[in-house]
Structure formats: structure tokens, C-alpha cells
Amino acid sequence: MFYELLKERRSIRKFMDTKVEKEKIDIILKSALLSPSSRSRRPWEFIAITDMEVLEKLSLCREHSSAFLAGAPLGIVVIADQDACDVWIEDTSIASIIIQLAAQSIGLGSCWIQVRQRYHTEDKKAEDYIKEVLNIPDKYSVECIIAIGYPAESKSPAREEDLKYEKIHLENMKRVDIL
């Protein structure tokens, strides 16, 4: 049930040292493919990376939270061409979970690491340092790498009693006790 993998997805940055299947590589590239996009214009194209080589020099991509992927034996870099579609950041965010919800489904574990405006040094923004490495052309922007692989870390699913009941509104913004 859908609703069942939403509460049991959560952010793994710990990875077994195991290498993610080509077929379950294809399951998770064939999703983002599917995923739903403003006019059907599809702004996104995904990068899969699982040379550790690559993925080493792409955790280094952000001063801080990025360290992880070094130890993901797959990344998926989102990427957009901004003139395709005015909405490429939701188009792209929108595939971005397709990818950690089919990951999911399919017994892997992900975490998002947010690329676009964050930097890889005080002067340089992390977006121009993945394109160096990855030889991305002027044109695309890079909205997150998505580190996945089988999880070396478990985590409870998330609880029920500890949802945010509040920020459910019915009709207004008054509070309705409804749930």
C-alpha cells in the first residue's frame, strides 16, 4: 500500500557495500521517466552514477551534508533545462521523489542531497562544481543528487501519533479537529 511505503521511507546515508542491480537501476530510471510534468514539457534528465570514483568526487560537492554519497554504490543527479519549462524546480522535485518512492519500493534505501543553491566553497556554488565533473553543459541546471543502495542503517517508520495534525486545515485555516 502506498501509504505504507511513505511511512517507511526515511533518509538512509549509511550504504551496504553492495552494488544496486542493472534491472532495479532500469525500475528506478523508468519511474523518473513517468513522472508528471507541467504541459508534458519534461524539463528533467537523470545522470545514474556508479562509479565510486565519480560518486567520491561528488560528495565533495557541498561544504557539509553531501560527505555520504561517497558511500552509495549509486547517485541519480536531477538535472533540468530551465528553458524547457518555467517550472522546471517542481518538475524536477516532483521526479526526485519518484525516485527515493521507486527506490523504496523495491528495498533500497536514498537520501536527497540538495544541489541548487548550496555551495562547494564560499566562492563556487556546488552546481558548478558537478558540472565540471560531470561535463554538464551550460544550459541544464542541477537541482539534487539522490544517493541510494541497500541500507546499512535502520530506521522506525514514521508514527502515526507524531504526524502534524495541525497543518491540515478543511475549508479555512481554522483549526478543525478531523483526524
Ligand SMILES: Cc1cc2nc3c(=O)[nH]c(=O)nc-3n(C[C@H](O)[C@H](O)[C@H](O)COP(=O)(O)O)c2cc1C
The other form holds:
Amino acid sequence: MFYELLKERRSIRKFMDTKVEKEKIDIILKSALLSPSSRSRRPWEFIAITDMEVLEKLSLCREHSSAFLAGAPLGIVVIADQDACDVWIEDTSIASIIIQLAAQSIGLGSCWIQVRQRYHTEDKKAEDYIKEVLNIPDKYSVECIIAIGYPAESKSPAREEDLKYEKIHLENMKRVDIL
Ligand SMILES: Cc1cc2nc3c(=O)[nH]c(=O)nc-3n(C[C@H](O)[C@H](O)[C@H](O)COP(=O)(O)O)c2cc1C
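After the form predicted alone, can we look at the form predicted together with the named molecule?
Following is the full complex, with the preceding chain placed first.
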């Protein structure tokens, strides 16, 4: 059930050495291409990386929050042509979570690494560092990298009793007692 999948998805930052099979990479990438997109502009592009040396370089894109990418067998860099769509951030974000859920549905773990608005060093953007490593042309923006692999850590699924029910409103903002 999709709801169970959502509860079981947790951010996984430790991965087994096992490679991700090509068939599974294909399923994940085709799922990304099925993402809804404003005005069907589809401004996104996806760069799938399995080369360990490149993954290691990319793991340095942020000072701390991206280090675990060095231990992942697969990273998908999500980029967009900003000029192709004014809501490219929404489009790339939707595609990114679809990548994560597609990975989850076939037994893989994943974690989002934020790139947009983040820095490699004090005066260099994470995005510029990644563009240099991957030769990404100037016109593209980098939203994030999704690290993917077979989980080497287990995390408890989300518990219904921990959900923030106070964030749900029925009919108007005053009522909170709906669930
Ligand atoms: C937009 C976004 C940016 C994130 N950036 C990072 C990141 O740079 N590094 C990281 O380790 N986790 C990152 N995460 C993962 C969150 O830390 C994680 O989703 C959150 O702690 C909830 O845990 P869960 O995914 O296990 O439910 C990001 C998640 C989202 C949605």
C-alpha cells in the first residue's frame, strides 16, 4: 500500500557495497520522467552517477551534509533549465521525491542532499562546485542530489501517534480536532 511505503521511507545515509542493478536504475529514472510538471514544460534533467570517484568528489559539495554520498553506489543529480519554466523548483522537487519513493518501492534506501541555496565553502556555492565536477552548462541550476543504495542501517517506520495532527485543519484554521 502506498501509505505503508510513505511510513517506511526514512532517510538512509549508510549503504551496502552492493551496486544498484541497471534495471532498478532504469525504473527510478523512468519514474522521474513520469513526474507531473507545470504546463508540461519538464525543465528537469537527471544525471545518474555510479562512478565511485565522481561520487566521492560530489560528496564534498557541502561541508558536512553530503559526506555520506561517498558511500553510496548511486547518486542522481537533479538539475533544471531555469529559463524553461518559472516554477522549476517545484518541478525538480516533485521529481526528486518521486525518485526517492520509486527507490523505496524496489527495496532501496535514499537521502536528499540539498544543493540549491547551499555552499561548498564560504564563498563558493555547492551548485558551482557540482557544475565544475560534472561539466554542467551555465544555464542549468542544480536542485539536489539523491543518494541511493541498499540500506546498511535500519530505521523505524514513522509512527501514526507521532504525526503532527495540529498541522491539519478542517474547513477553517480554528479547528484542529479532526483526526
Ligand atoms: C528539501 C530537503 C533537503 C534535505 N537536505 C538534506 C541534506 O542536505 N543532507 C541530509 O543528510 N539530509 C537532507 N534531507 C533529509 C532530511 O534531513 C530528512 O528528510 C528529515 O530529517 C526527516 O527524516 P526522514 O527522511 O527519515 O523522515 C533533506 C530533506 C529535504 C526534504
